[in-house]
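The data below hold one chain only, encoded as structure tokens and taken in the form predicted on its own.
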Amino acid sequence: MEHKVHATSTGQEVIMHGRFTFADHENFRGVVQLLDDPSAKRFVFDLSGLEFVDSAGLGMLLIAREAAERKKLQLVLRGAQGQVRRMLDLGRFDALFTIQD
């Protein structure tokens, strides 16, 4: 997985590309550390560039959710398509996250 980070007026936006799998767990730790921004109120994962996510990738999103809850941040998943959207639907992530098209 490749990612780019953009600061927004309310927090951070992470634009993700490629495949999000267990192999990305070290890289994703740095992304989760972005949640420590004390001025942030909202954190967005733009998944529109992801073509694949496995169960480990879903687990990493859950780790980010837990970190966001501790910081009282709104966490949004945006733009999931194809296999990624099916995995989010199958995992009932809509009950855990704000999901935007």
The other form holds:
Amino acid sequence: MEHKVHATSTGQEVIMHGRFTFADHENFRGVVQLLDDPSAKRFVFDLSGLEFVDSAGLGMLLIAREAAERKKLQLVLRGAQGQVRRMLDLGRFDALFTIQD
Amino acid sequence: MIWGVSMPCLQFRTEGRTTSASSLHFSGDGVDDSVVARVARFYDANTSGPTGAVSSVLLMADVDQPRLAGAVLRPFSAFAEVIGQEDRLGKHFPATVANGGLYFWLTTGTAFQLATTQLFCDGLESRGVLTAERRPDVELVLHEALANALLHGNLGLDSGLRDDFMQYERFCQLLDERLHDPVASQLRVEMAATWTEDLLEVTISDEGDGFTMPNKSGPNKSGPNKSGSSDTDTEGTDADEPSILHGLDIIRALTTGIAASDEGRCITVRFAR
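Show the form predicted in complex with its partner chain, please, the one above being the form predicted on its own.
So here's everything in the complex, that chain up top.
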């Protein structure tokens, strides 16, 4: 998985591309550390460029969710399509995250 | 440069036997010639198959994504990563090539770095075994099975660490350490596919400590914590509440059959075609 980070007026947006899998733990650790930004109120994962996610990828999003909760940040998953959207549905992530098309 | 050694099972043919008349052709890509010849001699004498069948095997050194992606579209049955003078292949190799299947034999480090199941499915699709419609489910299942084999099998990582926020940093540190461990990173994983008109069967095996496959209804506390014990760890949870989705849940949901063997080091999944 490759990602880019954009600052927004309320926080940060991480735009993810490619395949988000068990091989991305080290990479994603850096993303989780972005949640430490004390000025942020809202954090968005733009998943529209993701083509594949596995159960480990879902687990990493849950790790980010827990980190966000501890910082009282709103966490949004945006733009999931195809297999990625199906996996979010399978994991019933709508009950855990704010999900936007 | 690729060069090859044909080994047409001469010893069996001259004895007039037909039980082992398959023909193997071994090629090397960056592999020492003597290793290719040694592997060819050994497996030629230990591989049985249908009369007249020919299977090609590519032994590769320094495997990377572009080279394996190009090779898998060529008419080889097996792709095996070779380190130095090592000449062993996995135990599912003879039966897989004898039946004209598709076979990967890779180190943990390589399988972890490459989009391995994507390449394996490219191979299945190019051989007409997978349709574009069936591929997403099959690729996801193989990916989850391979992830378990690598992370919890060969690298010996506890899945409980990965799922626990407080332990996540530790999990990442351990993963990095084990991937750089010269022993753990060179343990092998094996992917072996065979098929009929109606069925696709894929076996994925590792060289880790094994585990006890949990029952579908609940966790099995008797085995070490590979992927298994937490994969169905539903104790104390409400079935209506969202819970962590584990690889084994996905595998069970998307296959027509699943079986574990070799004390949990080997999982076989079946799909209707």
